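Presented as structure tokens, the chain that follows is alone, the form predicted alone.
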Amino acid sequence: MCEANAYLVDKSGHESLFLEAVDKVEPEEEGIRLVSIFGEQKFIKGTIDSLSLVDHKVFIKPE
């Protein structure tokens, strides 16, 4: 499977796990909307501040 897990990214670099098993981020006007493969959606004001492609990782700046 090649679904990745989104973590919330702090000020002083601290990862917390936001959501697992993403399959859709999607941008929106106000910030970012996660959908995972069981249909559980999220939505975060933030914004992207990396991708790991290999370790299948999403890391969101919260506003």
Given for the second form:
2 protein chains.
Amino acid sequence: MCEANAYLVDKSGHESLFLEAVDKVEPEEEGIRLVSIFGEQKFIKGTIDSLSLVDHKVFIKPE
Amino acid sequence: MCEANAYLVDKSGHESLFLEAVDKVEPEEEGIRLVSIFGEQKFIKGTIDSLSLVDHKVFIKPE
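Okay, that was the form predicted alone. Show me the form predicted together with another copy of the chain next.
Complete assembly follows, chain above in first position.
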């Protein structure tokens, strides 16, 4: 399967794991909703900053 | 390998293939740079709109 782990990246570039095994990331009114392959969902005020898919990484920039 | 195909999504929701086998998507000054697993690169003024990773799809919203 080709899910990826989602990490929050703060202004200093520090990465912290936010949600594992993410399948879908969808825009919502004030941010984005992440849904994992296990059905777990998280919402965050932020945007998708960058991707490194071969390394299974999605980087989110919180507002 | 877990690369994905990048599609542009226009205001009417129409999807058009932009770059196949994308590994990295990185922010740049006025947009984003996409890099495929074959080393092909494309730049576009836009943002990453949504992801459907199990389906190997990245959706880009052009400005």
